[in-house]
Amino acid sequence: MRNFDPSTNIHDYLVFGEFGDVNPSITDSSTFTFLSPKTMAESFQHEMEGCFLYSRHWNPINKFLSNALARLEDAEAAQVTSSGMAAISSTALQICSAGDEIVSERTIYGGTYAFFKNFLPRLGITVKFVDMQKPEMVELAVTERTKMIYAESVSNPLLEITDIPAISKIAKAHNIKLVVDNTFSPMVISPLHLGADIVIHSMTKYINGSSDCVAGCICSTKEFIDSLTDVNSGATMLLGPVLDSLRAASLLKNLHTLHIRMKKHGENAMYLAEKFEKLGLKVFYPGLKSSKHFRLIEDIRNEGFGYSGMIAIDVGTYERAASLLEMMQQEKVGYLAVSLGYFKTLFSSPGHSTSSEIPEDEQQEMGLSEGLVRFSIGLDGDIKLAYERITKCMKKIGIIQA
C-alpha cells in the first residue's frame, strides 16, 4: 500500500469568493472585460494568472475546480470538461493524428470502446485492443506509429486491475503517453504516482456522487494541459467541451466529501462481496483475498480508502440476471440504472447496457458473461438489510438455495 493521502491535498486547498465567501463565487459570465487592448491581445497568446478571456477557454470557478482535481491526482495541472467522454476524446485527439495508433485495454467502458473502434478510424487513427492483464501483449502491439496506451485502473465491468507500473515501463521505453481512466477508483489509486502520464475521470460518477450532472476531467503536466487549452491548436479549446459554471461549483463542494464517501462505498462493497462469496457465487471484487487481483491492488492502492464500491457477480444467464435486477428494484435494494458512484445502490446487466457497444463474440472472449450483474454499492447505513433483500430475491429466482 502507498502512503499518499489525496484527501489532505484537497483539504489544504482554500479558495475564497470575492467577498471572503467560504465557497468561491460562481462566475456567471461567458466573456470577460479588459482594462487595456494590450492585455486582451496578450491573453490570446498564453494563459495569464488572474486574467480570463472567454469561458470556453477558462473561467474562475472552472479554474478553482481544476486546481482541486490536480491535487486529487497530485498532478501539475488539470482541465475540466463537460463529460468523461469529452475528456477521453479530447485527450486522444490532442495526442494522435491521422496515421497514428493507440494500444488499448480490451475490457473498457463501452462508450470508450465505440469511440476507439468506430469513430477514430474515420480520422485515420487505428486502435489495437489487447489483453492488458498480460503486459507482454502491449509490448507486442506497440509500433513506431503508436502514440498512446490507454487503460482503466479498475476495468469496466470485470473489475480487473491494471498493472500500471509494468505498462508504464513499456510506455516510457517507447516514448508513448500512458493514459489511465481512474473513474472507478478516485483516491483508491493514484495512477500518476505509478507511472501514468495522464489521468481521466468521468466526474459524473464518484467525484460528484449525486448523479445530478455529467462532467469529466483531465489531469497531467502543465505542458499537456496548456496544449489542450491553446487557442490555436488545443482540443478542449477548439472542440469546446465546456463545463457549466454552476455544475463546477457544485462539484468543487462535493469533492471535499469524496474521501468519506469512498471509504463507505468500499466498506459496504467488501461486506457484500464476502457474503456473496460465502454463498458460492462467482464474485468479481479485487478486495477479496481470493481475487487474482488482490496482491496487485494491495501494492498500488492508497491506504485508507478501501477497494472501491464496484462489485460484479455472475448468475449464469441473462434471464436470471434480468429477473434479479427487476426484483431488487421492487425490493428497494436500489435502482435498475446505469452509471455508478450514486449514494443509492445501482445495478445493471453490462452486456446489455454499458458494454453493449462491444460485439458479443468479443464480450465472450474477454469473459463478459450474459449473466453478469454489476453493482455500484451505495452508502447504505444498514448494509445487512440490503444483503437480506438481495438474498431474498436470489432465493425466489433459484440463484441460491432457499
Ligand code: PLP
Given for the second form:
Amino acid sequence: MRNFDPSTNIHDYLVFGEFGDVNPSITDSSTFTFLSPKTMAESFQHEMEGCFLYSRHWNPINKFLSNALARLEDAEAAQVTSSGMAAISSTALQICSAGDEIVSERTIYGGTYAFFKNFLPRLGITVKFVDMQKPEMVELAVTERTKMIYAESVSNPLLEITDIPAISKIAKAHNIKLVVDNTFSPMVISPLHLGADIVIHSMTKYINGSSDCVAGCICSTKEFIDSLTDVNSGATMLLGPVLDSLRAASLLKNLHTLHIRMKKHGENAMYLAEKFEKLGLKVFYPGLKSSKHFRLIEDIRNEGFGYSGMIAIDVGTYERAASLLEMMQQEKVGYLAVSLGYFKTLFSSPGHSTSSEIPEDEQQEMGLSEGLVRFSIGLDGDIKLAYERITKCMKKIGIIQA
Ligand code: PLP
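The structure above corresponds to the form predicted on its own; please give the structure of the form predicted together with this ligand next.
Below, the chain from earlier opens the complete complex, with every other chain and molecule after it.
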C-alpha cells in the first residue's frame, strides 16, 4: 500500500476569486485583452504566467481546475477537455503519426476500443490489442514503430488490475509513452507514481460524481501539456475540445468531495461484493481477498480510499441479466443506465451496452460473458436495504435460491 494522499494535495490548493471569493470566478470570456501588441505576439509563442489569449487555449477557470487535477495525480501539469474521449483521442494524436503503432489492453472501454480499432487506422496508425494481464504479451507486441502503450488501471468492465510498474518497465526500456486511463480509480491508484507517463480521466464519472456533464482531463509533464496546447501543433489547441467554463467551475467544487465519495463508494461496494460472494455468485471485485487481483491492488493502491465502487457479477445468461436489471430499477436499487460514479447505483449489461463495440467472439475470448452485470455502487446511506432489494430480485428470477 502507498501512503500518497491526493485529497490533501488538492485540499492545500487554495484558490481565490478576483474579489477574494472562496471559489474562483467563472470565466465568461472567449477572448482576453492585452495592454501591448508585443505581449500579444509573445503569448502566441509560449504560455505566459497570468496571461490569457483565447479560451480554446486556456482560460482562468480551466487553468484552476487543471492545476487541481495535476495535484490529484501528482503531475507537473494537466489539461481539462470536453470529454474523456477528447482526452484519449487528443493524447493519441499528439503522440502518434501515420505509420506509428499503439499497443493497447484489449479489455478497455468500448468507445476507446472503437476509436483505436476503426478510426485510427484511417490515419495510418495501427493498434495491437493484447491481454495486458500478461506483460510478456506487451513485450512481444512492441516494435520500433510503437509510440504508445495504453491501459486502464482498473479495466472496464472486468475490473482487472493492470500491473502498471511491470508495463512501465517495458515502456521505459523501449522509450515508449505509457498512457493510463484512471477513470475507475481516482485517488485509489496514482499511475504516475507507478511509472505511467500520462494519466487520463473521463471526469464524467467519479471526479464529477453527479452525472450532469461530460468532461475529461490529461495529467502529465509540463512538456507534454505544453505540446498539447501549442498554437501550431497541439492536438487540443487545434482539434478544440474545450471544457465549458461553467462546467469547469462546478467540477472544481465536486473534486473537493471526491475523497469522501470514493471512500463511501468503496465501503458500499465491499459490503455488497462480500455478501454476493457468500451467496455463491461469481463476483468480480479486486478488493475481495479471493480475487486474483487482490495482491496487486494491495501493493499499488493508496491507503484510505478503498477499492473503488465498481462490481461485476456473472448471472449466466443475458435473459437473466436483463430481468435482473429491469427488476432492480423497479425495486429502487438504482437506475438501469450506463456510466458510473453517480451518487445512486447504476447498473447495465456491458456486453449489450458499453462494450458492445467489441465483437462477440472477442468478448468471449476476454471472459466478458453474456450474463455479466456491471454495477457502479452508489452512496446509499443504507446499503443493507440495497442488498435486500437486490437479493429479492435475484430470488424471483431464480439466480439464487428462494
Ligand atoms: N474511459 C472510460 C474507462 C470510460 O468508461 C469512458 C466512458 O464511459 C470513457 C473513457 C469516455 O469518457 P467520456 O464519455 O467522458 O467521453
